[in-house]
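The chain that follows stands alone, in the form predicted on its own, written as structure tokens.
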Amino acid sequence: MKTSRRLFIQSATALGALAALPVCANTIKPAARQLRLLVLGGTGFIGPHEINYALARGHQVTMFNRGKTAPGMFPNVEALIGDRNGELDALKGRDWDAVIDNSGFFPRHARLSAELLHGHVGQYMFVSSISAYSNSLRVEDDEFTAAYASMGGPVDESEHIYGPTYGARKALCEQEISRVYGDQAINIRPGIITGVGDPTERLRHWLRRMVAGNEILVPGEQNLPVQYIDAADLCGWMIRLLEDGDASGPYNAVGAQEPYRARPFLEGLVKATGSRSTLTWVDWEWVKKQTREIPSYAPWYREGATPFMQVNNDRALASGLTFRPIGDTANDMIARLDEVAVDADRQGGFSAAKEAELLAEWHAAQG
């Protein structure tokens, strides 16, 4: 059975931990401008980071969702129940300073919420994706020169939210929001988001292997770029953008300040985590000849992905986006690795047994 990328809570202990993410609330000062914030979603991966940071800054938060995923996560936050698919009555007649839309995956849903809330919220912040860009993306492109991805046909709302037209649908959602809100629309385009609560294996795979201390197979080129952003950095910056009140348009929310390079990135993680693991770099073409399994946890060896790992983030940096060291992200995640299950649709990768088998074959081939 397919599941979405929304957070899967394994136990009451995990739920409590995710509702108290490490935002260092004792070091966060109240915002100079207190806001009434509406969050569409709120209990998925990035939602708890947004809500915890907003509360630490002194903002009043309301969540709107179906009430199905971790409904008790924030008992002291107002929760409105509804559905993006036209069941929006709970939002009628209410006013907020800004809305953060985490759960817009289909343009019709984005249009419905944007039109209903128009005149009742000041700013509309939509969480999009760098996948909204077309495959013609160039390293020199920025938010205003890169072309949108386009649909090859009509939108199919039965498609999985992270299905083949995910990026093109995000582009259409952005256009719906911008059509309604104009300069009051803010389109956030993250790349690979990780950190506490990440339901994918894109970084957690490496951390699990490093915790085990085993030899780690790394397929691909050692110098290819990769961009990760910690959800806590992303969400804190998003809240501050709304506090400033003058943000507008698209922002590429990718990190770090310069793209990491594959080998120093992983070697840095080994050092930061105190792991005993060794890294064995294996030719990607050789791997593809040995197995049909395609690991999804190391995006820098995906064919054609390089421009999407070198996305320009100058505009976001100028607006105050900052990054914690990736080693801090890794250690925060290691402390909570077993609190969140990997999304069933995002598990792609080698098992430990398959990895050991490939390593043995590789070493034998090298003599």
Ligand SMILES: NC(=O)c1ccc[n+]([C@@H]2O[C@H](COP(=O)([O-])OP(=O)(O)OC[C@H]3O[C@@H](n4cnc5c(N)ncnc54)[C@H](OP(=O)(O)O)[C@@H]3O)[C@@H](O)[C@H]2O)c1
Contents of the next structure:
Amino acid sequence: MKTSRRLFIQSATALGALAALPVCANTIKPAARQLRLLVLGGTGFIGPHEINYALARGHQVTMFNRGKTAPGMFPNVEALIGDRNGELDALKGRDWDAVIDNSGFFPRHARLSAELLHGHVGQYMFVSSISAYSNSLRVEDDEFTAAYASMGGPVDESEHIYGPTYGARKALCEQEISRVYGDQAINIRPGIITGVGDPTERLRHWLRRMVAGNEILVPGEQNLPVQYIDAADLCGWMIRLLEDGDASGPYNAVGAQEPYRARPFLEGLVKATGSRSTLTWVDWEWVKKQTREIPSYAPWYREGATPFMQVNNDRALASGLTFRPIGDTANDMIARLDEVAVDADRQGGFSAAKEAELLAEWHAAQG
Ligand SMILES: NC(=O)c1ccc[n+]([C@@H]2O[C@H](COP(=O)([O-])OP(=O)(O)OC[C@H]3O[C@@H](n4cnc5c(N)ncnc54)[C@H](OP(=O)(O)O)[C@@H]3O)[C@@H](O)[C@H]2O)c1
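We have the form predicted on its own; now please give the form predicted in complex with this ligand.
Below, the chain from earlier opens the complete complex, with every other chain and molecule after it.
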């Protein structure tokens, strides 16, 4: 596997969970029918978005997790305690209309929960990833033409969940779910997810710089594609898919409507945030010669990244996925920037000091 996909996924575990997210419950109408939903996970990044939206729609939610991550996050939601690694007794003898599986990273774990819950849940929605696709992915591919990533060896369950075989393991998990649930299996394949609670620096880096009003070094080409989806848009749509009841199969869940390009994406952020920042585009080959630090917040510059930043989302759009403007995502995140602890000197790539140094060298080199 090339480093491209791996790098923009690895940072996803970097920081802990936020407190429960506010949802504009008064703007979300109750669903036509109430569902009993089981959420495997629920207290990390996207789980809280799912749960808050589901509660606002009037659904009954049960979480299943180890009780380690943010245990007090949802005091009024039933929490079943166990472990994907075979400790599933708490799930026995219960029935739900649907399950959302956020915490499946190993095929054995997916198989155990899928088989145990079979006959006790209607639909099984598995949160996969576009990383489940092989590096042969083409821009013209869709969910049904793209090839799965392959393991190339036995699954090592001691591997970090976001380790090198993350995508191939997600592909195997999907296959386990589909084998057990057939048409009742829904495999959601997000790309880069951001929004309130995003534990990575992939958007927050830019927002911090923009809030500070700094000159911002942007490595690379201005016309490269980029797709970020707000977790709130993703999770609201996932819940509505379950309400509809007839969703089935794989869905690429990537934003936005049109493939963004790096330049309008960043300029749009500057404008929406009212920032004084200027963007200085710096040749990527030049940057690589100056520093080995990897700007994880600029995933579109990775070798081989383009097809993974321009994934076809037609199927999701046809089923009701919508996007808020990226500026709204940015401002929601800025309002809560300080709730996520970060190392002020190392914000996911270049430190602010290193960035200033590189900018000075770049300007000097340009004469
Ligand atoms: N972030 C992205 O850009 C991105 C992109 C594509 C796909 N995804 C996928 O999105 C999914 C959602 O991740 P998330 O962190 O946001 O989910 P989440 O549901 O918000 O958080 C992870 C949950 O899983 C629980 N958990 C972890 N290990 C467990 C275990 N062994 N047994 C039982 N529960 C366990 C954690 O609680 P405890 O620690 O208390 O057990 C926590 O509640 C992942 O599958 C990821 O692959 C993310």
